[in-house]
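Just the one chain here, the form predicted on its own, laid out as structure tokens.
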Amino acid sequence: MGDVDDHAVVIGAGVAGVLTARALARRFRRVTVVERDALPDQGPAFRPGVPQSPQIHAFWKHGVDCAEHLLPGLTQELTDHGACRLIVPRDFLWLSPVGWFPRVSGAADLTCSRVLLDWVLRRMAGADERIEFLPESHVTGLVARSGGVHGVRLRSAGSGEPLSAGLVVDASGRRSEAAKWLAELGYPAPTVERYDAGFGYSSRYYKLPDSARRDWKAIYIQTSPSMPRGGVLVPVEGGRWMATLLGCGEHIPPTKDDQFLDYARSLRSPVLYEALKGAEPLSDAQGYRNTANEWRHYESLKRWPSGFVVLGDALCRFNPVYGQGMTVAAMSAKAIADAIDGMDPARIHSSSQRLQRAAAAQSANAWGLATGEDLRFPWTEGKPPGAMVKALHQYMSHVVAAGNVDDATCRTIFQVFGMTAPPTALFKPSAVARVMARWRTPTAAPSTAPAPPSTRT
């Protein structure tokens, strides 16, 4: 073991942090999750470190499967607390920029409030005696010696002493200070890629009338450059529904009660407004504006300290409209678990650069999807799209148009969207042939909802 402690420290108690702690507990005798916020233990509750929690969240099946691998029984625990399983787009009225998607089985999605998910994750991980949570503790820097990281400096109510560790993982999210800590140790700053389409969100909970007749379980009206307004309605725990309005630029959705429904009525289809106009609001609308895609390329640094890894939103964050963040966080945690399988703490410590690259690799496909879609909006801040990206945009517009009339293409679109298939699935010869056979110029979608379809698989 040498001078490497059989102890790991994870900074941040969000999805990425808790699942990574569980992964590390397989190889370390102790894992401490350090969290700046107080952590509610009596039930789900908002905390400042997750400011996006009042907004809609999607947990795609691939992410759920990765989390289930680390915390067996998680899916059942969540559904026992009211989380809803949806098949996309089968259970949705889903309006793409060019038409209504057919109701086929593409990908599975788990919907619940973010506060419920965080609470269940902490509760299940905390049942592992190797994992300890240290709330209301702020990491102020890294403890380094012999060219490696061997712990963190803390400022907390209980202690101001350094906390030694054989591995430190920063999963502290968008407020990560990893670049500053590395600079203090003499390491260069990572290259940062950033794309910002300027989206804003406004969400509130509703109770829908019990008497309402619905042939759908959720609604999604997508945005487009020609109509940068959209909306989503999904069921969550407690018999509630979460409605999220989204838009960008001068189309940022309102948070005032008397304007929320007016915005919903302004969308390309009236189906969301019709669902909400007779519903009972259960909360005030909460806005959120911090929606830029940002990748800090720590994995590309030639010099990297042993014993340190950055993942989750601290590494790469996405526009939340695509619902990728939690799934990528779970994928990264499982990738870490797979990479350290059979290693002792000393070897894990010395392999941190490889672990950093393994974590970063999980973001690649989601990054391409999120930034590619945001670059359709001409006002998006960031490196403008080149000829290749523009050609991909044209092809993908035809893919979506084909998906509106072809079940197989639609199914593949949502398998890619839900990250159970790679984006290359849309470029296989068979997929291209289906698109070419249904090649048509994408036009604006009809506003009325399609007739209730028979359920197709």
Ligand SMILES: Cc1cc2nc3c(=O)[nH]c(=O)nc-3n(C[C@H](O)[C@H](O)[C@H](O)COP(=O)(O)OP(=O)(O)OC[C@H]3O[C@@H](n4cnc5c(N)ncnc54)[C@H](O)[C@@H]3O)c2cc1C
Given for the second form:
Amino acid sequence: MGDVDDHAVVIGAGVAGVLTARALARRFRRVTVVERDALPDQGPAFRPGVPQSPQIHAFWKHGVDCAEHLLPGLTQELTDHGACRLIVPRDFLWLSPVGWFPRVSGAADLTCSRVLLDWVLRRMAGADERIEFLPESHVTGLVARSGGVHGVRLRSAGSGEPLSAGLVVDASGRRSEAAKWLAELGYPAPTVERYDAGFGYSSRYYKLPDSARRDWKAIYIQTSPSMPRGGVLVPVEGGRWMATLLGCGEHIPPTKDDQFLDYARSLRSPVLYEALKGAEPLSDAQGYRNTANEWRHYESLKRWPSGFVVLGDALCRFNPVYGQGMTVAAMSAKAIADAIDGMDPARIHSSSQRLQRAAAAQSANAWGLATGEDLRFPWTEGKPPGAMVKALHQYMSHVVAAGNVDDATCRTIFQVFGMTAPPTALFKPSAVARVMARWRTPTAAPSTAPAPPSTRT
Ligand SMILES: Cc1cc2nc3c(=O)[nH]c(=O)nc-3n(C[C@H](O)[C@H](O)[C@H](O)COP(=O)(O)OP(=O)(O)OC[C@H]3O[C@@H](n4cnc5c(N)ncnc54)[C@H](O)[C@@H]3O)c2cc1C
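Having seen the form predicted on its own, the form predicted in complex with this ligand:
Whole complex next, starting from this chain.
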């Protein structure tokens, strides 16, 4: 094994970090997850390193399955703690920009608070004796020698001594300093692609009155360029509901409690307002604004140090409106697990560029979808859409309009959203034929509540 340590370091105890720790524990004798925050172990709790956690966090089943592969029993553990399984859009009242989706089974989703998810992930991974969490320790740089990364520098409540490692994985989220750390070692900056539609969120927990008449389990009023304000309501653990308002520009949702309902009333359909008006707020409204898509293309750098990988939001983050970030993080962790299967730490150390590319490849489909949709908003900052993207917008508008009246098209749309099918599924001859057969001019959606649910699957 030469001078390569059989200890790995993961920076950040978020979704990407914890799942990657489990992937690495298959091949490294020890894995240390270094986290700048204190880590609450008594139960789910907010921590400043994950400031987005008071907002809605729905986990597509494909991501849950990748996470389950690394942490068997995760789904059961989450549902035992009250996480809710939803079938999308069957269990929803879901208003697309041009109409209501039929209540068919497209994709599955798990909803719970982000703090519960983080706590369960950490608790389960912590039961693995090869994995150790090092809280209140801030990674400040990389330790390098002979063209490779061999550890991290720390600012810590503990000894603060550097940690040596055969592999360092940066999963420190959107505020990652990996580009700066690499520059200190003489590596060039990655190309950064960025698209920002300027979305803001505001979320609040509610208790809904019991209702035997309620024939839905969740609501989603999507935004559109002509009406860039929307809202979501999903059940979470503890019998609570999370209501999230989202919008951009002058439509940024309010964080003042007394304006929350007024904004809900202003959406394209009254269904969300109707659901909330008699409900009991259980928390204040909390806002969040930093929602740009940003991909730091480390995988394209020609020169890359051995022993270092960047993944999760630190590599690529998405406008959260499409609910993709945690699923891509889980897919990347699984891709790392698959790629290092059968390798010893020395080979893993020297394969870091291949691992970097494997992790980055997991972002491609989600990136195309999120940035493509965001470019419909004319104010989106970033490279303006070319002829190809504009043509795709036109086709996709017709796909959504067809999906409002055709069960099979609707199902495929949600399989693509949920990442169980690639976007190309919407371009197969059979899919195109269904769209063509239902070609109609997409118009503004009716605001009235949709037809009662069926049991269609
Ligand atoms: C408003 C909003 C809503 C979202 N909704 C959804 C959704 O519905 N579905 C979905 O799938 N995704 C959603 N996301 C995306 C999701 O939050 C991220 O994709 C996901 O958290 C990425 O996980 P991560 O582990 O890469 O980063 P994070 O979860 O951000 O974790 C990074 C960790 O690194 C730690 N850290 C940072 N720097 C250091 C350092 N130098 N040293 C040590 N530790 C460090 C931080 O404290 C933190 O614990 C949403 C995001 C936002 C902003």
